[in-house]
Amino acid sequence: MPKTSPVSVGLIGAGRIGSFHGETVARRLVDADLVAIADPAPDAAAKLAKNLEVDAAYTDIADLLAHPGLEAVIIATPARFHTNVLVQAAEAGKAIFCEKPMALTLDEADRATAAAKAAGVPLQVGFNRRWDQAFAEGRTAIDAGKIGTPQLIRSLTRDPGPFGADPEKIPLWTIFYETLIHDFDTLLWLNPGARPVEVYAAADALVRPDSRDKGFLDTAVVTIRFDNGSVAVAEANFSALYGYDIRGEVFGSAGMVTMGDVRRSSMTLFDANGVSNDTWRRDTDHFIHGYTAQLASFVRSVRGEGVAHAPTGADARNALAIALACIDSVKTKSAVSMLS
């Protein structure tokens, strides 16, 4: 039977998501606990903790893991760590939320994968997008078949500017890694049960020109063709002035369905300087009911309870897929095959 006491959940990882997680749990999720915090850097457990009112705060992730009565971990560290964290989560038997990227590799992927499987533990990845009520329902018109076929197929990504990092900070290819990450996902399953063939990316430092030569990338545009004949378009830019832009479209044979609005409400204000609205300017402010359902969705997971759309280990897999293969093709200039 599912069990029906709060599930206790350690956060790895005190940074900006992983601490917007902790946030999520202490203070949004009714069925959940957060029990520890964990991150090597010297107080940054600590400091969250005292802000979240969580007694446990550590350093070692082992530590973490040893923490009495702990069922599930989010994992929410850079993207370089996720793999070894999540084989060491799955070995000690917890119950896994990994932040995307969950690998940087295909064989990481299989790793991380295989290690949720063999000790039998739930594995969810964060694609927050699948929990967004317009991307939802999205999926949903799709299902019932009112569109019709899918044919074309769009997701963007624009984060809000102006652009402020310092982009010898920023890992080389973050923009397909991290950012169109999502819009793969995306792209993936809004077109259920196509498998994607070829690749081509175009890629360029449009946003900060002065890095290009150090192989920085702010801008992005990919062309994905799917075995169902489809084609779709992810295309991403790290500096939007007018605020958070993320949307999706899927034309089909018998409609079209649109997801996803810059404007953070319908309110629309008309004065002497026109016609205006206020645009998103933060993911957390954006999909805060995306974040809270796919971590409500991952507790219900570790109570036994079914979860349908929830991203799997194989789902990370097929996305960081086409990642790979747009590095591949901005290298090579050229589209990739993905049928090998």
The other form holds:
Number of protein chains: 4
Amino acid sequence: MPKTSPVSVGLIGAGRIGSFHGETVARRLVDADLVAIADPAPDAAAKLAKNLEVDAAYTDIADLLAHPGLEAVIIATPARFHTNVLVQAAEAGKAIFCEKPMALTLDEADRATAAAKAAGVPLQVGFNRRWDQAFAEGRTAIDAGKIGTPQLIRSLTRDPGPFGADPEKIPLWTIFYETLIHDFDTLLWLNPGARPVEVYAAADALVRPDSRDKGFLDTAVVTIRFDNGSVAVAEANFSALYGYDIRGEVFGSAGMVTMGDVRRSSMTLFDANGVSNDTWRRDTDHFIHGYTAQLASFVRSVRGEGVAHAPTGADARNALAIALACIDSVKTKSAVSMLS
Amino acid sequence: MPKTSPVSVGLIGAGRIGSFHGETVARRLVDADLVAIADPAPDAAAKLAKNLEVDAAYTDIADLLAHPGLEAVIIATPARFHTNVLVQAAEAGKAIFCEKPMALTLDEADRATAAAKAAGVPLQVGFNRRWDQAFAEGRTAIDAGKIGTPQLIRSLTRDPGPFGADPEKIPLWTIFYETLIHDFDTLLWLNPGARPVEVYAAADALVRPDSRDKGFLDTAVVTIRFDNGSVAVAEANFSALYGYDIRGEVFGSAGMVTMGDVRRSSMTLFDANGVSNDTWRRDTDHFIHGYTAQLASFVRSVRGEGVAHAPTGADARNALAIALACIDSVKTKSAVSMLS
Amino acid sequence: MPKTSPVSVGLIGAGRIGSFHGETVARRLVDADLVAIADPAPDAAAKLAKNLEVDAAYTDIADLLAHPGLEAVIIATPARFHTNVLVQAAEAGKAIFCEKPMALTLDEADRATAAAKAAGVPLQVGFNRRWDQAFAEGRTAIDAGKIGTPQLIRSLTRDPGPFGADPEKIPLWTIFYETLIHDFDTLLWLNPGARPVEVYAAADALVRPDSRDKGFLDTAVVTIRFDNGSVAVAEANFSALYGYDIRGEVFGSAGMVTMGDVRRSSMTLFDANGVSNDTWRRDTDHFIHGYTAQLASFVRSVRGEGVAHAPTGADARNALAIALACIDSVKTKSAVSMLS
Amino acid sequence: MPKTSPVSVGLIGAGRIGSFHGETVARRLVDADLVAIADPAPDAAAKLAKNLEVDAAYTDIADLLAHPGLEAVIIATPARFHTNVLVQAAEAGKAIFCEKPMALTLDEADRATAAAKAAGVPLQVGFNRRWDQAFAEGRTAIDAGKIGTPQLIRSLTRDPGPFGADPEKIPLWTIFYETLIHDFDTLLWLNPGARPVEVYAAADALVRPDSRDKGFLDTAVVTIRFDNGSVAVAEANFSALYGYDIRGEVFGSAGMVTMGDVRRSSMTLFDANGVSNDTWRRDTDHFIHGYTAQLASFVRSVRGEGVAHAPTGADARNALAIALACIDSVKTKSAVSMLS
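Hand over the structure of the form predicted in complex with a further copy of the same chain; the form predicted alone is what we had up.
Now the complete complex, all chains and molecules, led by this one.
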């Protein structure tokens, strides 16, 4: 009885999220094998490869792409390298899962999408929130017409605090390019068919006001008007002391759906201090099942199965366009039109 | 044993909320008597007076103000009359509870406050949300430092749908003057000491798009930047099919408080359709205890007792200033500075 | 215009709950006047009367019953005096609100009911849970058939801890006579028409095991089988460190309703410790609106208006019968039949 | 680089839960291979083997046990065969995961445990609730002393309705042997170190009263007294129209933990009917992560790693002892002592 053989996957980038994705492929997906890891940092790939029992570790991406039998890659490098690596992988004929943001300019986004298209390879972008059960159920309810036409939408990302990174090592505009890009995709995805027409962004360094004069931003509120009249608010902060808080809300002509809960589980403690719940402290805990479903869906794509809701290069471009409008809005201190 | 005698209260305006306030004084407050009602509409005051077993009904406010022994008035006329009636009552030496908005211009607001001050009478404005238990507990937690410094704030008002009013009979800018004014006060009150510096408002007729070209607005999202760096979002819609939805959220450097729930009570039904809760459908049901506490506090003011958190004329002016900035923002399609 | 005059109420018993009921009549009910207070303890009635601005204070119940114009009494003495006081009040022609338990034996219960009937006066018993909004909504859902036929029912009472009373001053079987009697009434009321057929009670001194050998009981679990096949569990404990916890659950052939929440309000705090809510710590806070509704309904009864769900002498007898069966079950360490 | 090779697992019993466990091994566990399936029903094993891409299918258990390289078995036959199959597998030297109940008599339980011990093979029993995140967190809180000493405990199982099985095909006492056995294990596990001393069970056919006279039971309430004074209630029903409802509650001297929620996710719908959540309708959906964790832990045991909280043969015996006492209690209509 011939068996379906697992998809051979290579990981590019052995940092925090790359390591986690590698672990997912190696430990949580039966129908995929992690066969090679590449990272330019000496030892990074080798160390992770040893942990995950992977045979091949490289410091050169080209070597990974040349790994025998490799069918697909997961791109988890720093964001500024995403497009080039993606194009390189596409040209090597590999199926591509690329972490967000896929690109930092619209031209790069177009180049990435074109490369995948030219190579005829699947391209999926890491908007993991679509794979979370609650968000997926929310979209299903919206598609079923249960809330009517969306009118007011909210998506927020609050990273768990205390914020301990060095603001100087964080690229400018990260809050838009890397954090809120999730919310922009979520807002677009939960407002099917609507196009943004105007963006107004208020952003500041409230967590680290000492870094404000260097352009660091850790807090932002973005208002987006869509061509169906709906108005969305995306919001982010880098230091939620209570945990990793991801929520969405879509209010429409017939009702509302809300999604997301920072509580870890239904386990509730009642004691002399009142009623309490533990919270999610890491995205990789909160969304472990969503992250796994995301890569499982990518594996199905590689096998040629259609996957509903897999974010495409076009989706990445649409979210990026809002991020770029936000940056423009912050620079000009005014609302920015997205028409034309 | 001499007893404290009840405060004698007159009601001006026998419409929906006036009738409800009258009923509160007559039926739910032991230490106040509703002694007179005035409404220019023939029979309106008389009919309500009969229902509430009040002896005196007038069509002329001056007559009500001359009612023997009258100590205080509740002003619940249409908003455009508030200031003039307030000044008239102050000049007659009556303690004043005035529904929001106290005025429609900053000059009127100043005139109202000055009149009350000149007459030496208490002046309380109808920002009832401050008296709701959850919002009051939220403010207490903020004052106790439990969330640190406010950074991201949200307040929303969604009136229960379906919207059945005639848009042509609703004054222009009502969503800012009469609906969101509650949220503006709430945001100011939950962000103690902060002053708004910039406002951006997106508003539209999404519930009744057929009335858009007449300037009718039923949906709005307002972003407010404060001088402590915090950013607030106020949001309103006139037709929440699921009920009367009032919520607040204050996120700060040390945590967050959330307030408000559209669910009626802890009674939860589990049946073949899943899990469900009934919702609040009217402000006067949802906030009956808050509305009662509000007038009880006013009665204490009349008796000369200090009342924490009672909204003053200055509070009314501060909320109005944001509403006016919103109108300006909608007209100019741009962010509006509130720094003079 | 003739006005409805307030009902003249006398309070018998100026202890904790009596004082609270007195305050409700004096301060929270417009259509009732607290005109007299009686308590045998020197100064108890006088002190409360002064606080509540009541003119008449007595140490002799007969004097209170002779107070001019008195229409109704609230009986809030220690439980063992309830029946005699009730009969005395009935014979004086006064409408009667009696705290639970109305009696400690079935004979006394019958005597009490007969006295009220003979005098033609209203008799309402203090099963306040029926007036709580969530429990009332639960009963409404059951009456509407939303859960089908009840099959599994739960009612619990957990008094706020830490338990600080002196076990030696608490009458034997108090947990059944005074605490669980609420749950027995609730179970009967939420299972309309069903009659208990068998009772099994497990009870112990877990909070104060040092008092176990004196017969003190602070924890109990009671199983009740009804003639419609349903099985109920009533449960009590004297020391819930997290607050005053009152809940109910009715599971039936078509669904379930649950009622009760120890959380104080929707105000929720999110901080470095996770998510938390404050809790109810006193019955008089948790059920203040229910307690008020209860006495408002009694006042309506006194005025001759019919009041749905007002607990009668028969209801008190039915709950007592279960309490007595529990005591028998504990004594015999076996299930006790309630079929005579 | 030598890799850890997957554990070779054989499945015995290709019914509903066996198929699901087989799928878990084949599709959700990277470090285990499903290598053979046995079921006496013609084609049952072959059909499942084809679906799961497993090469070997047998109708004879002995053949499966002789499968080359087989290291472990999952026993998911009808309950009455569990012990014999378990002993047979132990004698063949295979590691054993056995669905609950491990045995139907205490002698069989002892025989099963002894066989595994004699063979020196791991034995884990399918009490899956221990692997559910909320229940595991509850136990952790209890171990940390957060609720003090347990006093009142509750565990319930309500299978999703409508009940569609044929009561005549369900073995007698199934509600105790197969349903409540989960709750008995949960109660023992959440009350560490306590031993049951008395059991009282009320059971009936409320879902299918037409089958009552044949001894069918679909509803039960069990009271268990423990030697630490705590009292537990276990409760089951075969037809919860609102879904698959599994909950636990442990109240102690310092607080309480509650666990379990029939709501599917945080996605909440607000519409004209109020607020609602979808519910879990199948155990294999509700507990998919718990079921997976359970078998992952078994695989670790097979590899010789210690696994905390894995239910042993002794645990199975302890839960069974309560089930047997329940049957005795129902037969004798009285409380049954577990001492002796």
